[in-house]
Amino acid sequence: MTGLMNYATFVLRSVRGMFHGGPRYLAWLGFLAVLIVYGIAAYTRQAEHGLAVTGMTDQVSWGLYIANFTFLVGVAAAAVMMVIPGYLYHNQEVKGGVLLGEMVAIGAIVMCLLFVVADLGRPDRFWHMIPYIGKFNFPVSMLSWDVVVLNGYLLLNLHVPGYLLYKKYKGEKPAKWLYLPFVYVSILWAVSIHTVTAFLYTGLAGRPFWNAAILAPRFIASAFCAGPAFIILILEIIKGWTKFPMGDRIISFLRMVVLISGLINIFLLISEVFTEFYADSAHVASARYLFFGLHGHNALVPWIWTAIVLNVTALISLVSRKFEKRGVILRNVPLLMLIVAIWIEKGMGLVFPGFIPSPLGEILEYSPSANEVAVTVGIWGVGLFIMTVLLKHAVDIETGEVHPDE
């Protein structure tokens, strides 16, 4: 009884805590908070009106809510990057920022699994999806596959910090088997949940545009590229503004890996670009319509340039270093060129060309809906505003904020 009303305590003193800050902080909760607002109102409307009032059809059936969804994934999967380090190699330095990255990725999944939601039509089935409650057809079907993976890689990342944050509350030694062997699940249940989500793509026979092996590799690739640098950016926020304890060495280590895993996913668009391009095969129609335009309709082909441009200026300024000692802003620059960049590659580069042209040859270009772009940014507001009140959770804890003998 003791030890649950003590955890009440701290459940208590967090929430708190999570509410308590700064004119900064509470001007941004506040920002946050008229997003989520403005994005509840338009759902509002989507819910009594239907997916009428977005620019899905039924030639293009996935729009702004599943390119979301996928980049958002690879956010989600990110945190990896700094659990392997942390944990497998027991480098001391990263690990006190595997807390922080698995607070973003908590806030990245309920983004994931809100997007989700709005992508349904009738969102009052989605009790079709829980397991044995409704049919959820596992294991045949992938979707339900990616239901599994992401509420269980939320779960993970749910209990791994906040069983770590409530020993470091209690100034207490935590027991490793108590979040060490859910630490190594993460590391391979991260890599699942973009692998699957690829699998969601390349599966569907009828269109040839995700008919690629090589989508899922690129999907990591293209994760632990705009992942950690979304990441560095938070760090780089945190270190600036707070008292956490964080050196130099694990950013330098994320900018690292963005730049390996940015050169890795150039290399395989390449690749893919070749293979649809050289053979000239019958299904190269999408492909064309993206890069090149196809009979007149071109709407994709200034987006799919930019994140090109985007990519390759930004890794070539990682190359160069060229930034890197000229303040704060200037050297994350190339890291938000290269988050836009593969955003728009995961939406305008892969959802929409997927569906166009048709299975019966018809070309229905896809613009999203002003309503529909209220909910996603409503959507964001959720998910910014749950990273951070957690980050600042995990902040006050570590730095001491908030403790027992308040």
The other form holds:
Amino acid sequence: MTGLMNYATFVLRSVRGMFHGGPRYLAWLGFLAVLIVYGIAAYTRQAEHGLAVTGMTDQVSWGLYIANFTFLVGVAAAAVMMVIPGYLYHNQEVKGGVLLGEMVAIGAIVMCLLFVVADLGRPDRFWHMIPYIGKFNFPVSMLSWDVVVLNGYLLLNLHVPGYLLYKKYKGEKPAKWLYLPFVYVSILWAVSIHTVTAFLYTGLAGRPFWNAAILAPRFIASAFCAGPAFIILILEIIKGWTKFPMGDRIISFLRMVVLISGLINIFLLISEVFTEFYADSAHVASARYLFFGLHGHNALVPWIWTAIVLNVTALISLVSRKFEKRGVILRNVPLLMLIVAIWIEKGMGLVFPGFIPSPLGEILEYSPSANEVAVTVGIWGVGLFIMTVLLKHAVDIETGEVHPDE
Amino acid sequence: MSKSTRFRDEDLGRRGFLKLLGAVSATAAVLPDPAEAFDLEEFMQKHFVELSPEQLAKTLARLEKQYNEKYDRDDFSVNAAPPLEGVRFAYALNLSKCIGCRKCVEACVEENNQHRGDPDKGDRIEYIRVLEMEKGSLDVEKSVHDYTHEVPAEGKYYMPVQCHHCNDAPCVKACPVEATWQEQDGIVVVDYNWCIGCRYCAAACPYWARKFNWSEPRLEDEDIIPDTHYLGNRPRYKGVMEKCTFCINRVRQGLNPACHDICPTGSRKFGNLLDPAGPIRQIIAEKRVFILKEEAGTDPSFYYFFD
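Having displayed the form predicted on its own, please output the structure of the form predicted together with its partner chain.
Okay, now the whole complex, with that chain kicking things off.
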């Protein structure tokens, strides 16, 4: 009973700590709250009028929501890049950062789930997906696999940092058997969430652009590039603005991960582009539409070339290591470029062109509506809000701001 | 054509923040939509195949009452006629005869109580898409969908495409909640009360056969065909998927699909694949038959042939 009381106090104090902070911190939370309200207003409109308020059509039946979902699964999976050295090789310095990575993963997964729900025509029937209560098409449907792995990943990432932080707060040593097995499972699990998400696309024989074996490896490579890049940016903010104990090694380790993954990603892209265009078969239509335009339709062309330029420029600067020791802005610009490039690759480069041309050869372009963008912004607001308060919480406990004997 | 409703909202960007706040306070009012009162029975309704005979009867009665109220009439009937024994439906379409007149498209929209929005925007759900193909090519990417000239045109042939009722259907595999499945008689159906509207089936279909209700379907009272089947032409809901059912409400009563009966050229043949004397078996034995997108491995119940 006292254990439960202690835990309740811990939760209460944590929540209080999450909303306690300097004016800049509170202003940031306020800004995110505005985005959330903006998104809720837009979603209300969508709930009332249906998905007709989006830019999607029967021809391009998935759009901005599923594109963001796909990108964020990668960000969530990337938390594992810190777990591997931290726990497997007992690198103490990286271990401190693992908690932070897992907080980012929680925020990213929540966004993934929100994007899926926002994309549903009948969110009120969400319970149909709950195993035993509804009618869950497992293991046949790849989407049912995705539901399982995403929710499982969310639980794993809630458990491990939750337990570790609670122990730290109480000043006790965590019992290994209560978290280490989950850590090992979560490493495999992280790879699985992105693989299964890739299989959603590659499993469709009727969509030649997606029906390629290279898709899953490319998903993983791009995720382990953009995800750690995203986490580095957050670590830089925490390092600069809080007393959280963090050395330089963790960031330089992650920069190495970003660089290697980014180079593999480019290699896989070249393999893909070569196969499509050299053979020049009927399958090339979507790729041609994406890179060069098809029959005068070329909405995605500027996007994909922007992504390629950003990708290559950022990787060259990372390889040259010119900016690594420079100021906080200069050394992080290449990372930001990579994040943007891969976000474009996942949405404009992967999801949309898979639908263009349609299976019956029709070319209808897609662009998101203002309402759709507003819902998307709102969901990003929710995710960043969750990440912010969770990270703040982890920092508070690590620095002793929140402790049992107040 | 059937591009679904476009509520392009140019105003959201311009609308002031205060207005947005107002909209938020209205959230409680629209969730659930006040226009369609929340129905607990409907919300809790089980999957079609899991309904007991009593539950099914109650469900059908509830739907009839709802539709009668909604469309202001008293003769709505919703049946759930089961598959006939020893029947496996199949379709065969004669490409040598089809002239691309699109009469089948019209008959289909009427028979199936499909959504009819703004005709100027082509906002309408259609199960059949007629492709104007170049003679000598089977490449659908060279086809024209929105032709308006007189038919048949020189150097062209016409290929109507609708649901192929695949025996290894990618849509059935894709659906995360088993809201779409193949019945004993080969018809691939959707339970409009079970579909969650994720549209993964639409992404999976190689024939572009699945159509989504992007908005509340619009249907005038006088356009209603009141004799409906639960898995077929009963009015649909906002946010669910629908598709050709070979006119399940007709074919399970021994009639032919509406697109078959309207066709002025006799290009369309429909029947029981298991009947050795039926038209389908004859065509398969005697004509040059092919299936569309054989490489997709879908094993369709829809055949094309040339004379």
